[in-house]
Amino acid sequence: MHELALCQALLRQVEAVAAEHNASSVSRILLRYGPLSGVEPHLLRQAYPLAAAGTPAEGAELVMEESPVRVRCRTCGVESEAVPNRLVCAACGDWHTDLVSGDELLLASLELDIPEDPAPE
């Protein structure tokens, strides 16, 4: 389970970028996630959990998108979406293509609880 691996690596992010806004905690992340990127979303959302325990993470909702599989044309130039095991051009129908995304895991936002400065004495 390559998931919790993910999850201890992106919380390393999340608690990052906490800390350089000086935030008491987190209250949401959003991840963004292709088809191709190898992740198993039901997975890693059981292991998030594990993973955040004792963290400023702890507690925050996990909001997971996909990504679409997009694919731009090596022949007519057009980039279009694809499906996972048929990355083909949709406007010529052309094999030779490079992946655009469709294979990524991004942390994408974060919502930070940051403490309001105390008002000067």
Second form
Amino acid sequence: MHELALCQALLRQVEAVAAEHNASSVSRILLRYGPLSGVEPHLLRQAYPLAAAGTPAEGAELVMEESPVRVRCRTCGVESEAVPNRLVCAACGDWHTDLVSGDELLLASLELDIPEDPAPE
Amino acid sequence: MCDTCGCNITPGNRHLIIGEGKLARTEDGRTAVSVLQGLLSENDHQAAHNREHFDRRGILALNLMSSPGAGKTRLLEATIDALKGELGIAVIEGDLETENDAERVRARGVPAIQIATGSACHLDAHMVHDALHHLPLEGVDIVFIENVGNLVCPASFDLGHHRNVILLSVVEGDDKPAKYPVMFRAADLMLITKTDLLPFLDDFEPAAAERHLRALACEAPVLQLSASKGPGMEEWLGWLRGEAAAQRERATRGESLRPSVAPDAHGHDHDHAHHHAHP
Ligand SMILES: Nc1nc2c(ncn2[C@@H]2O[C@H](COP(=O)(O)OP(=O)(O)OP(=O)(O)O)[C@@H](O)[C@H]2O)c(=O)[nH]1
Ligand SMILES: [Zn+2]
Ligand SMILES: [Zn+2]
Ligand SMILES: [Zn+2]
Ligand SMILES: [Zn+2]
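Now show the form predicted together with its partner chain, given that the preceding structure was the form predicted alone.
Below is the whole assembly, all chains and molecules, this chain first.
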């Protein structure tokens, strides 16, 4: 599995955002993922501390929110909830649908510790 | 780079995200930043760059995915033999350990680069880029990328290819698409392989495999073939000829194509320029 590589990509992005805001550390990371993203949340959780060790995100709380699988029907236009292996319209049963959500894998937000304004020079 | 372009925001998930504000204070005074980056954006940018390598030369790049042993290399051997003198072919082989597949392909007279992934269970865009720089591309019409045999990981990584071809061999069971939706939903073409074995199996129904694929809202054509015994090869070769011709035309118009379902990259068209010098 590639969860360690994903964690490393995540941390590169976290570090970039933290640096941009002059943060001293990161206290919370919110990830949003869909069941169709292919990521295994528990594996990601296991890999995270390894990747985070020695970074400003060491010790940050990793929060993972699963987004729902939703499809929009091309035939009848209805948007409905679906399960990962049955992406059909709940209203008319047609399989000609577009995925509206459920395959995303996003760094959604961060909570940062930002030191008080440094004394003016 | 697309720092906060929201690569991955779709009409469906946008409402989950906006309203938090870009910069806010939490109760305990910490600063909350909303970021919205697809985790695979580095891979996706490399993939876009790889696609430019192919497009500039009018080359069609196909990603072959399947379980281990579904017949990817055997199909490549038969395809190379059938298209000899008609279409130029080069192969990138992903394998955990051995050079075997690349050697089998080279024995057919076609350039092949082996990427030994070591423990990695999939190819990524960076590995393909490295391989591309060692693969002679003059006179090549189609680059086949044989991914690591695995129905889980490979689907999550854009390699910079144009089409996903997914093999399902008849010995695996016709419900594989329902068991591995992340992979099969990405198919641009599903090949049911080893059909010469169908008479010996009483529980594989090609129509059922296709029904499971449609339940994933996948419109990909489904072809049946036996790379060893021949039936079905003509339809596959016809699909290849058509796709190669379409890719050449797109290239003359300066257009490109992404697989119909690309991982982790909604609504983001990678149209910004990537410049780097090549030897
Ligand atoms: N009967 C039959 N056997 C086949 C066919 N195609 C491949 N095989 C056999 O299936 C086995 C695996 O084929 P490969 O082509 O090596 O499979 P692969 O998908 O490249 O395997 P990995 O690279 O290890 O994932 C070999 O013993 C092939 O000879 C076919 O059409 N019919
Ligand atoms: Zn409908
Ligand atoms: Zn092989
Ligand atoms: Zn390059
Ligand atoms: Zn993997």
